[in-house]
Amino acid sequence: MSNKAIKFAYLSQEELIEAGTFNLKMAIEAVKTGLLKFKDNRILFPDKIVQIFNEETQERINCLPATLLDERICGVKWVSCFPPNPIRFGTQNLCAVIVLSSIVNGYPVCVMDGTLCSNMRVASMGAIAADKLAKKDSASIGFIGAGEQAKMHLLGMKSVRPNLKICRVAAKYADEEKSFIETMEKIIPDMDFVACNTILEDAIRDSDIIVTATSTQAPLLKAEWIKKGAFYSHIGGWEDEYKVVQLADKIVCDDWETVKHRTQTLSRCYKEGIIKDEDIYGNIVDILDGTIPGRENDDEFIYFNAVGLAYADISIAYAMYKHAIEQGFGRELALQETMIFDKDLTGKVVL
């Protein structure tokens, strides 16, 4: 093999999955760790790029790059979202992909399926925020939106709170509640499942935890359905109405920053001059490194809204790729064997 190849390895999800990284407690972890590390400045993270083809549907693809100093990796998530995918081809509205460089001699290292890896981290998050936020022994958690980030929270959730016993769906269609349980009841059999036959409000009334994870664009959640001392993790846009975050004894975000510049509910309010910077309590890192306190009483009713991190994502898909190799995975492509002009190129010139 010349000295001059470039060669990185290719990990599609099935192979992760194969691998083992499909571990919640894994990605948890590497999420903790970046975002202590962002803090530590130990992370570059510069804007994300964003493409929109059609301002009503919000379809986009966008460009996430992020470098973890420390291990000397540059990452980027390529990820599109289309949320008519679903009811206009039956396929699902996310798509990623993640390449991996080195930034020793700036070459890629692992281009791997992102879809996984950002399902992951939403979860990751949420879970984060629930471990810290939630009641220690929340027994019921309530869905609005049965999809990929609804069954992917589900998991996350368990990870954190195992009490969780009983868990409301609500969505859209019935059939959707449906597909969600079989698929839930297999992977999580000591859980109790109730379909609530796309009335929203049976999801939430009683529920300990309650995530909306949809793409509608509409104050579906509403504040008199909020039980006191709920945990509300908030995944999506606009999913809930005003009261919610009015109602609100503490408001955490992933990076307020970031999230008031968006087109989320808090984005909304703080635009809308509803709420100011000054209302929200603060970000989840400074809970997890202790410079401010998490639930500090069983009644607090406490928001959590994640906008999405692409430091998170590379942390986590790193981990990923790390574990993967050490498990034999990884079929090894070659970008390019020889430079260009050391190639035989006789014939192969156009001019």
Ligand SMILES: NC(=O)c1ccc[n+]([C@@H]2O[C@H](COP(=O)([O-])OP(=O)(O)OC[C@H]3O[C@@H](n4cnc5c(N)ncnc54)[C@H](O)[C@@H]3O)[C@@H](O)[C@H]2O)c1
The other form holds:
Amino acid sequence: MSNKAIKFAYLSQEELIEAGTFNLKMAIEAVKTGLLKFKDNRILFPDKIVQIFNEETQERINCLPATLLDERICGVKWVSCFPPNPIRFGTQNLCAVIVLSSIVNGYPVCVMDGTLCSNMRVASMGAIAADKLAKKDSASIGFIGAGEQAKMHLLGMKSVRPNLKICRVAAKYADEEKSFIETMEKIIPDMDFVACNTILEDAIRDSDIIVTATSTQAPLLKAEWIKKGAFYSHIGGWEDEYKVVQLADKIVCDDWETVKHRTQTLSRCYKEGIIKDEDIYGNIVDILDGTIPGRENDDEFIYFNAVGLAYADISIAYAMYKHAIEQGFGRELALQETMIFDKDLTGKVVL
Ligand SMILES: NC(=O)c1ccc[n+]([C@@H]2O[C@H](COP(=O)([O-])OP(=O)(O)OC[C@H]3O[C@@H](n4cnc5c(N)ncnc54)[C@H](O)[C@@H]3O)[C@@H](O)[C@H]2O)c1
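Could you present the same protein in the form predicted together with the ligand, rather than the form predicted on its own shown above?
All chains and molecules follow, beginning with the one already shown.
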């Protein structure tokens, strides 16, 4: 073997979990660091590339790069979003692969599952926001939507609000609520779960933390259901009536400039002139670094919307990679053993 070999670690989702990287606290710390470093210009974050294959269903594959300058790591998330998958094939909507490369020599260091990382990123961002914006004594959480994001969000919220005791869940079909509860009660045994039998209002009324994570585009969440002092994490597209936005005492985003050009409720309100730039309280990083305060009293209704910042994914992926390697995981794969013309190519070149 020559020193011209290029090798990288391969980490499947199962290996990442076995290595102990399904760790919301670790992911939350990685996202916080990423947010602060991006604000400090220590992260390169070019535009994502989007390829849409079906305008109606929004089946797409996106390519999202980011570079962590201090860690000398450039990463890319290659992520598919195929909303019809659950109904068409009975399989998950999202699937992601992450490649991490060294910016010392440009070579890949890791190819890894990115679905776990990606879903933990969504939950971590919501959890960071909840930590600053949800009431300290929040005891109940209500979900509209019982899919992959909802499950992960519950873990994120529980990790920053360990006193959460009641989880109510409403989805399009009652059997989804049942399966959400069967899965989650094994992971969070100290929580009482309530299936709302598709009655969305029942999941929301009286909940200190509200989460919508649906695959539909409709104003499902109603302003009149919202409890005083609630914190709302909006995950999907158009999921709440405009009155919910208008009810908010504070609207906080992961990055408003990114959010406002998308298609979820806040972006729709912006495009229709219902809210203006000055109605946005701030970005979560400005609360994290103390530039502006988070929640200021127990009565505020606070609305949080994150649409995803790929440097947060790459920050988590790098933390997962390092931890997995320290634990002895990561199958080493060779991309090449030697350079092309160092090999014996006799009879192997086709002209
Ligand atoms: N903000 C982000 O950064 C981010 C990241 C990833 C995914 N997402 C979005 O999160 C959403 C959820 O993704 P997922 O992977 O959990 O999807 P999923 O298919 O696993 O779950 C979707 C849920 O929506 C529910 N739903 C659909 N229509 C409904 C209705 N009319 N009433 C009540 N519930 C309804 C379904 O019952 C299901 O429980 C998607 O819109 C996805 O694009 C956002």
